[in-house]
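What follows is a single chain, given as structure tokens, in the form predicted alone.
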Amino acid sequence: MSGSSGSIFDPASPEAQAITHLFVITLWICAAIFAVVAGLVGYCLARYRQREEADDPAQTAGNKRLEVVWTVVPFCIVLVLFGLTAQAMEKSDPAPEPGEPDLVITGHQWWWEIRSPKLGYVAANEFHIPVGERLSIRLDSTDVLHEFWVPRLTRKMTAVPHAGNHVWLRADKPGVYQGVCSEFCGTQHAWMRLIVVAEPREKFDAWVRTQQQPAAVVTSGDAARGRDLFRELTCVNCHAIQGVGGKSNAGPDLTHLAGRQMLGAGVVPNTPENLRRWLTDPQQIKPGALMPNFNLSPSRRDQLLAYFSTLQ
């Protein structure tokens, strides 16, 4: 899919376009101010440089005309920037509408939980949206301040513990858009990323139907033993799998773990080998992550891997 870049200079929504437009105009205004100031300084250095044969220049105590100019011109520039900023704010951050949000996104150290109150699904670090449709998002946090930001789609917005903030999210063209936490939140702040997949409505609906389904049923073999281990070990105290057990959101919901692109909120691709490494020692992959090393035996690790591979 197209659109994997995270550059603010390639906006893919009206909200992001408004922010980029303001940034570019401000940049050009600053460049013009720099050029004028640097040009005047250069002119003065060349025109009024000290010469051995010249007398000291006359000292001027004040010049009302110049004082008026350097007061009025910056004031007008500030007024223009204020007007452009107010316009960008109105376009990029309209007031939330009454009613339930489309998504509730909660920041954890260090991963993102995505819940849809209207469609009834739970995801982690990756979610899909329909192209061309604006979504209302409520932001929350369970621990410290996080900051939700998908540069090409929306503005930055802080997720404050137990005090919801709001942001709008929209993509005008299909693509995979990278998001981050842009407020330092601890050891693994740099690996608190998320993926937003924008796709046509029919593909989005198909993805939602998949997310709404409980975990695949397994009845025999290593996969069944892995499911039982998930219930018997402390996994179920932190993770939930729909239809199997667990209600906590201390760790990501694993119902559709095998269908995700990344592990550890973007730290490594979601491959069988990387999942094996994660189960062997998560601290080796993501130091500081809240999941400890359980020192699983090779047979137990293989059984859990067999089960997790069924969670499409």
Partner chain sequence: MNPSSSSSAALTPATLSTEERAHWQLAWVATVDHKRIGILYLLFTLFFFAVGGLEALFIRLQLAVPNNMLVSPDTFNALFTMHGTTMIFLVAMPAVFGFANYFIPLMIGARDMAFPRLNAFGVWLIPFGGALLHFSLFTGVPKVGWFGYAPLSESPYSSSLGVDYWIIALLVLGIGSVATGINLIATIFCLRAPGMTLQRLPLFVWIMLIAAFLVILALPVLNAGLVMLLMDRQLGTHFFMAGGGGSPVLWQHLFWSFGHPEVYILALPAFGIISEVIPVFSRKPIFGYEFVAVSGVAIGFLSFGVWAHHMFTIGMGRAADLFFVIASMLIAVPTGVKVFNWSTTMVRGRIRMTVPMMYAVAFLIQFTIGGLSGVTHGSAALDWQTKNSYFLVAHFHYVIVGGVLFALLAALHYWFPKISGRMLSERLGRWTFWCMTLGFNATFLIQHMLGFAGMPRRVYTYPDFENWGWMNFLSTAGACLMGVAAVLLLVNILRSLSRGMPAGPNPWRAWTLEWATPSPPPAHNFEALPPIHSRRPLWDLANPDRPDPVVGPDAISTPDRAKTSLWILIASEAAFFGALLLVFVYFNIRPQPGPSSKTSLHLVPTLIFSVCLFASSFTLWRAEVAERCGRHRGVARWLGLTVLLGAIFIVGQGFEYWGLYRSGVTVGTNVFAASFFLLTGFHGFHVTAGLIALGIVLGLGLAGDYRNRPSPLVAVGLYWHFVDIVWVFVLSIAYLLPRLP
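As the structure is a prediction and not an experimental result, all values here were calculated from the model. C-alpha atoms forming the largest set that superposes within 1.5 Å between two forms make up the rigid core. Positions refer to the first chain, counted from 1. What changes on going to the form predicted together with its partner chain:
Once both forms are overlaid on the rigid core, the distance between the two CA positions of residue 42 between these two forms is 2 angstroms or more.
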Second form
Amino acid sequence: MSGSSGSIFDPASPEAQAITHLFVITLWICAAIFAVVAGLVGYCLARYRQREEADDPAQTAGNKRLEVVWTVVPFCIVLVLFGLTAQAMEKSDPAPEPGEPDLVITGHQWWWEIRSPKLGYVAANEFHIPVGERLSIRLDSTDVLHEFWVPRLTRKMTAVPHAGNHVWLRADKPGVYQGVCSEFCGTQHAWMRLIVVAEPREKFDAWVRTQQQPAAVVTSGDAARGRDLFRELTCVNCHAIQGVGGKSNAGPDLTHLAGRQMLGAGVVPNTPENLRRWLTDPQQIKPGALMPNFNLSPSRRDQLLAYFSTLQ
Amino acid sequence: MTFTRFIVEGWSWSSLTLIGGMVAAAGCAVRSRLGLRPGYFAAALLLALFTLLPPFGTLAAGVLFSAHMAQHILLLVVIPALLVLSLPRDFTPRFLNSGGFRSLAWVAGVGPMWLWHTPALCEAAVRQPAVHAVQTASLMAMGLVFWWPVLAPCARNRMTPGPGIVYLFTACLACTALGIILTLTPADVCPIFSAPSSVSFWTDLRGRIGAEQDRQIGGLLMWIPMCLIYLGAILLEVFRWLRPTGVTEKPPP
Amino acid sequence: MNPSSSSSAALTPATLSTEERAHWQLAWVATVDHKRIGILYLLFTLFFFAVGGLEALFIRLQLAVPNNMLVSPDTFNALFTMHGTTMIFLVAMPAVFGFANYFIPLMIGARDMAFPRLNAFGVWLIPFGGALLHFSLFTGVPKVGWFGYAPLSESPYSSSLGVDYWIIALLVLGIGSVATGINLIATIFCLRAPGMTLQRLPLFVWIMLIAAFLVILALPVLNAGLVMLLMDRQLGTHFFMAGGGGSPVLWQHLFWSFGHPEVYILALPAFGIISEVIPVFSRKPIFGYEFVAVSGVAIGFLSFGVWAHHMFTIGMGRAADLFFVIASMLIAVPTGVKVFNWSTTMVRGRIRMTVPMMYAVAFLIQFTIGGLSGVTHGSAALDWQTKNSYFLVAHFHYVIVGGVLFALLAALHYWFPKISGRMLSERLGRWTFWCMTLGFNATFLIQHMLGFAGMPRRVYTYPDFENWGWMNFLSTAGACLMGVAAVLLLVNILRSLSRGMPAGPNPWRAWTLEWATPSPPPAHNFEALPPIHSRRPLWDLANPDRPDPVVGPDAISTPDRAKTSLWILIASEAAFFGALLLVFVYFNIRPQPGPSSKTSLHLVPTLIFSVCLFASSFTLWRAEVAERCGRHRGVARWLGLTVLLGAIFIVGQGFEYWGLYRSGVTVGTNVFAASFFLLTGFHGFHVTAGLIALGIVLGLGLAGDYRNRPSPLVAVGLYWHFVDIVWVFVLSIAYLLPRLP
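To complete the pair, please output the form predicted together with its partner chain; the form predicted alone was given just before.
Let us now look at the entire complex, which starts with that chain.
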């Protein structure tokens, strides 16, 4: 996979913009301070370096006025930065509004569950948002600490079990935004990535309508046998497919699996070949993932694969 | 409109009495030829007026817990420190120098914060002006006692730096502990601030800040700014002590 | 080849006496001499530096290219956990302690540390702790990061014993550090030479004094947290599990209220080293001695009030975030003061660019970068983007490696001639310096960019995003260059030990007392001390025509060693109990489901036992009075009564525990029970320790041991009174306060 990760200096929402703005100012201030220190040190080295032995110079021990200057000036800079910080915090993370959030995003070891209480859909590791609309998001975790971070869109925030932390999410431009879990959460912390797709309202509505549908109905062939296998084997213990079976959210909801870009929370692109490899042995692709190798026979595996490819 | 009300609301006869009292105190101080240092003394008086009069005084009296806390910090720490600093150099009462007095002074500087934040007393002080007056007076008096061994005008009356640092640092720890409890736990030391107030205008301000956050700010105020004041005093102690005198001071024979 | 044995063998001729050479192994193992202990510290450091460095290299090799599979994810996670833990607890802290051990007694003109045997105990806890930590290799290495965030570090998510070994190793190392901290403080307070008043201390000593205070106050808080985590894992409590009424956030509070002072436990000694090196090679006194010292004090105090800036994304609330922003940013002010003072020291100097000075200058530049990027983490809004990214990794490596490690290397090159009696090679030193500096900056400067590009820390691999590949590769290349530098450094040291030029007592023409004795110093340190009237006694000696200004009076007051150390121990213990008391309040301020203080604790019997404990303080005081008057039988009688009363208290507490157990309240019942047993259990443990100490004093007293020498009754008594005072707090917070209406 290649492509841009998205830099925090390329913000795509007012919330992220506020932080970037502050960052640029801060970096300039820091650069100025650094220039003063490095300049002073460099000047001393150039001017006062002694290559052969010489007498000791005049022994000056300090200067009170200078000390006051370089205490007070940094103090004032700190106060200014503090004021700017407070402002940026207010802009990038206004207080949450009472009421139900638009999305509940739950961290699991090692994938994201996205639930919309208002629109009633469930997604995993990937979701769409309407361009220009500010969504309120509650973060939750079922196990350890995770951290929600979409650098171009919003601040990062830890998902603490039972705490219900809040972030705002918005994108001003259509596009695909990369996100990731940034708090170390165990073996496969590296592959707990997230994709946010921002698109115009009507396309978003269409996506929501797809997500709200139960799984596509299949009646015959490998796909139907695959569906039955999904019900009969242990799949339903962890995964759910709306309209087919399974209630657990221990693993990602698979109702619209085929519509996703990536498998395993970002580890490989979602192609039939990769899905086959995944079903053959998930541990080969994402070692340590909580889904074990079920040693499926090739025929059963292909039947499941056939069924999953219908889950648009 | 609201700004005007912000300034105007809450004034009463007692405020005017207070101003009168302060002016009288200032007059007496000037006439008595104590030799007060006018800058510090004036700053203390003005700060006291700001602390006790509306609008800040009203905020502190039953509206915002954080303002109430800020009022305590000003009364217990800032204003007494300024008052002690305003004393003339030759002001050296003798009884104030014993070790016993110092441990008492420490308790005086730390105790009131804990004492006045037991729920019953806190509530009483907000509801009854008389209790509030006692509270104000006791905070100021205790503050004076606390600062004496640190800021006394004559070096003879001050603690040596070692004990001085311990004195101030432990005071900082004591208020930190209370601050941590107020900030990080759901402790409600002064329930009156989370109940609806009688002063209608202010309630929406409190609504906007939120009772929870208000209490947190109160705790944080006594945790961080208050400790910064003590820390400032510590740095002053160390600094005064390290300054090279330049000329040799003969050790006492 | 074991570096420790070969180097110590090589050091033999210089540091061991003729009769010791026959059994030099014993001379090193059984030593209580501060100089040898200092060397031992440094050798352990060197060994663990190699271990932690190799771990770092493997981390970087795994990250060299995207989607790499050189090591498995679990191995990678174990590598960075061990790397962090090793570098902080087994490299940086021992290195600091090593230099402090060797040079503080020399710099203040003392014969040894205040407690040589305690010193030996401290140094041997390092390999012991290191062994415990690495014993986890056999049981499953911890994979939780060096700050072991709960609930990942709890047994449901880390079921192997690795985390338990990690906890126990940190406890062992923590206890050793506190012992060393107490020893350093007692040494500085009690063993200064005549004329060496506190106002005249070399800045390294001054700043180490502050750092030692941070050690004794911060580590107990970590110990409290670690004990709670161990209880969670082994005894079934739920301190840090959100499910059982506990709080994962509390772990972060406890860890970082240690962790942030810890940063300054490492950084302050570095400041001290730089404050010695820069003046010597600029041939001028430090600019603004008072300001460097006072800003050290300011940093020390502030460091205790800013830990929550590690938690800006945990959801503390706007108010808390803002207060910690300003407190954190304020630290930049005293730090800036230091940087300006160091830089200005060079102005109008005669700068000699020796290897130590080169490291010091690199420190100045790199530490400034690390400090400035620290300000961006202090600003919560920026932290919301950069936290847990590679920008953060770059920041703290600029502070810990670019700052602390470079300062330690400056110290090594500066003091090596004193330790070994031989000069290091300047030429090889320059090569090492440039490899180290280029390698370091290549490794970590680019990581700032990676952070901006959204790369989170602690990932074992990463997708092939635009630019990520080459930036990571560059970083890995830099790390390899640092590895080369480390090898060159080792070569330089080994070469110099056998072939280096003899150093003479004062090769750098420095001004502090350690240079007033031969290199290496004799066992008793000094034949005769020069007169001390200013901050640079050797300057005065060399320049009688223009001596430094005399600072303050010559008279010094050195307090009693035993009492001083006990007071410091008490301060440390108070920090520990303070943490436990706050934990109790945190969990019990609102009623929890299940048993609580009101429903389960019986006040009356406890009050009776408490009266016994308080009475024991009175009887002990009577014993002290009797001793002062020389009434030996009175001492025995009152002391016996004290032990009896203390024993009654312990038995009473045992009954209370038994009653609770019978009514089904055990440590795993709920957080009330857990925090109650934690608090009273540790208090009981301290009472028992006090009883044993009193019992020993009593026994020895009865045996007539104190006829001819002073008894330690006053010191032990101090401890006992402290334990009683703690009970006042426990009683009021655990028993009385919950009963208030």
